[in-house]
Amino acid sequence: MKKTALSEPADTTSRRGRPRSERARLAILQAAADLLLDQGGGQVSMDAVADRAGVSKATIYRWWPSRERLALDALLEWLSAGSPPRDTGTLRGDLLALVRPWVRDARRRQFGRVIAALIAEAQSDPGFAADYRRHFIEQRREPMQAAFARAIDRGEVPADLDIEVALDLVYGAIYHRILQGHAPLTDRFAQQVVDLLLNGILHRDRARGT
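Quick one: this chain alone, in the form predicted together with another copy of the chain?
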């Protein structure tokens, strides 16, 4: 299913009048995505999108309520080839399978800028925050929650583990590097994060390597 977009006008079962131009819709999303990933979040002005898409500003505002909503939609369209979650048999395998593609996406062009702009907007627009969390955050947390649940079923981890906290450690660390940029975001880093979370950092009673 392609259209998870936010631009649906409520219900659209009534079919009166001129139908919506698919050409315009795609041009707008494409222009927005280009601007997002080339110039960064701050450059997605409605004027710029309208200009680049050959579309009038009013047309954009008819379907998207704000710049950020459009940016989110464009980004979702662009990311939509999401990896289907896999069951590798071990928690470590599952986590790496989930984390690595995300790390690779996040390393792209101006991804940090885009995410940062979305987060910033989410701080002051509750409506947008809800959409953002649902489409961006929860969508990635859910498969990882399932992986943890499977690990509990397998007896790999204690049943009283607070899964939410564990998720925050994994995604938090990755987001931290994306946003703060104090150190590079590598595959090796992703692996280190997973291993540190699984094993902890304290010495064990008996010799146990990382």
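The term rigid core refers to the most C-alpha atoms you can superpose between the two forms while keeping them within 1.5 Å. Positions refer to the first chain, counted from 1. Just so it is clear, the model here is predicted, and its values are computed rather than measured. First, how it differs from the form predicted alone.
- After superposition on the rigid core, the Cα atom of Ala27 is displaced by 2 Å or more between these two forms.
Switch from the form predicted together with another copy of the chain to the form predicted alone and print that structure.
Next up is only this chain, free of partner chains and other molecules.
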């Protein structure tokens, strides 16, 4: 898996002159990811992670200052194992290639509960909120921003399209179902969201041309 950095304060590689153990790091992240995705974000203790990883709790706290920061890093490590974004040649294909795997991840195990716990923590901890936005939200948005930029270059969508609003419409719909649980989060739903968005963009463009 690709190594994922969390935040500068949490990375204590040079502390006390002792090099960070990659084996221990991966064991902790794997243990945290497994426990989080089995039990949900609010149920996992540092003691449980230490026991499963075969390390001391002090070792975990040496590298991660809180359970929430460890949870974020573990989630990022787990997600990084997926395939990199693809350039399919069309905006619809690019959006589906990005959204469908994320929707499938969100359906697996307790992913939605973990996300909900991280969002809740971000409401009360400004430092964690900054880490969450920088390392999770922005990493999810950057590939989709690039997909829209390619579509603009191809002339597929208007050059003055507000990309940030378009992204909010896609991810907002997905987050709504993750957090509210009022309807299933499915591949078909992901496709419907993408198609409705694109239909709205193209209808706007055609209306301007009339």
